[in-house]
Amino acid sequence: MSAEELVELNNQKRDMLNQVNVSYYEDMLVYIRLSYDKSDEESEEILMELLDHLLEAQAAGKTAEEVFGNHPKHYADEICGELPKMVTKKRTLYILMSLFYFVGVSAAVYGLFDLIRYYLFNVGDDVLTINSGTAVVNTMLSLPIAFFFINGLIRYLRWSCFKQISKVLESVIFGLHGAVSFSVFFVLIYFMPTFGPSIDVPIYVTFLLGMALCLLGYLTLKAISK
């Protein structure tokens, strides 16, 4: 059975868990799936085994804590340690999707700001001068910033497993993390000196480029979901 088929079967079987057990199990599921250097198929196989074992125990009147212990993170770490490391196609697509979205949103916001500034407040010019050297350096700098953003989200999601964190606090944390990442990106662009051959393009090109990258991110997400 493929990893995708196992995920679908897992989704169906989880509906059979009671509220307490499903909360415990889903934390373990997220924690293991976010071990992104592990084999997709073997991760899903072990998650299915854990789910089947928990369903049998639940039928006997037992809770997930009685089955797997009251230290689920430690137990999940042991499981992850036994799974083989692998850079899978899905992991690669996740990285590409995140890069498309990060750079796309940044470009779209930057372009929209220029459009609003010019057409509503008559500030600036209707053309944007792009220097090839500056554009290359900005693109290269966006990669580690995007990695920081993605890696930070994954680490937070894994850390938050097995913890009771309010939705409000979680939203604040996500918002601050995103704000810091995008702010660093915009500051670097703003203070980057211009160098290299230049070309003039309409100011809407940055916005359209950002939207095109977001579309690529969406299409990559669709490819992951197949």
Second form
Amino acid sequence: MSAEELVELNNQKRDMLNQVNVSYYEDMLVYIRLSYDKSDEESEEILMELLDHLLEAQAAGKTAEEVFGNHPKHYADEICGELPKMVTKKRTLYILMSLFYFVGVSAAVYGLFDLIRYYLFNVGDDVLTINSGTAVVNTMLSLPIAFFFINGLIRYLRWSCFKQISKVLESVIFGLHGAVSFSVFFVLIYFMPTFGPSIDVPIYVTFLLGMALCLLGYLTLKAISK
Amino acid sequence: MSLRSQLLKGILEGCILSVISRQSVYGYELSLKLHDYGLSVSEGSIYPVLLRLQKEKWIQGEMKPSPSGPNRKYYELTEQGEAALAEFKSNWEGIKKPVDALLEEER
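Now that the form predicted on its own has been shown, please provide the structure of the form predicted together with its partner chain.
Complete assembly follows, chain above in first position.
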């Protein structure tokens, strides 16, 4: 069975867990799935085995804590430690896909913003002047920054898995994370000096290029799950 | 890792190999069998071991329908697994007698 089919089956079977067991199990599930450098088939297989085991144990009147112990994080770490790494080819494809999507979505949103501004509000120009040097440096710097913020978010999510964090505190954390990452990108783009030969392109080109990159990202994703 | 838990892990590995060598089992079944022999390990602790044994290529899992209906991952021993089990047995024999004798004398 493929990872996708196992995820689907897992969603169905999880409904049969009682409330106490489902919360224990789902913490473990999120934690293991967020260790994203591990083979996803193997991760889903072991998650299915753990779920099957828990369902049988539940039928015999046992709780998740009795089955997996009272240190769920420690147990999940042990499982993750034994999971094989994702194969390099797949990992490369995932990185490529993220690149396509990240640059694609940024360009499409930027282009769409220009299009709306010009055609709906008659503000700005229908030609965009791109300073090649600035554009290249901005893109090169954006990638590691985006990686840094996304990685931070995943780390936070893993850390918070087995803890009870209030919804309010969580919203504040996510809000701050969003604000800080937005500011960093804003500062980068606003203060970067313009340099390099400039090219004039019609504004719809940025939008179309972005959409094309998103399509490439989508195709890469399809290739991965094959 | 402490010597104690290293030791227990090695022994649990050997016991799991031995159960699987007799018949192919799935996780829950395996934990019941170990329990039947009086090995009171926590049920969950078999899964990290099963993952490790698969990485060593001593066992391999296959999805098969179980008697009760749903598909289960059944484990069976590989050739390397047979060899590993034989090695565990001879190691165990080598350690069991002297340790027993030593502990007998102490009484």
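Remember, it's a predicted structure, so these values are computed and weren't measured experimentally. Residue numbers count along the first chain shown, from 1. Rigid core (definition): largest C-alpha set, two forms, superposition within 1.5 Å.
- If you fit the rigid core between these two forms, you'll see the Cα of L9 move by less than 2 angstroms.
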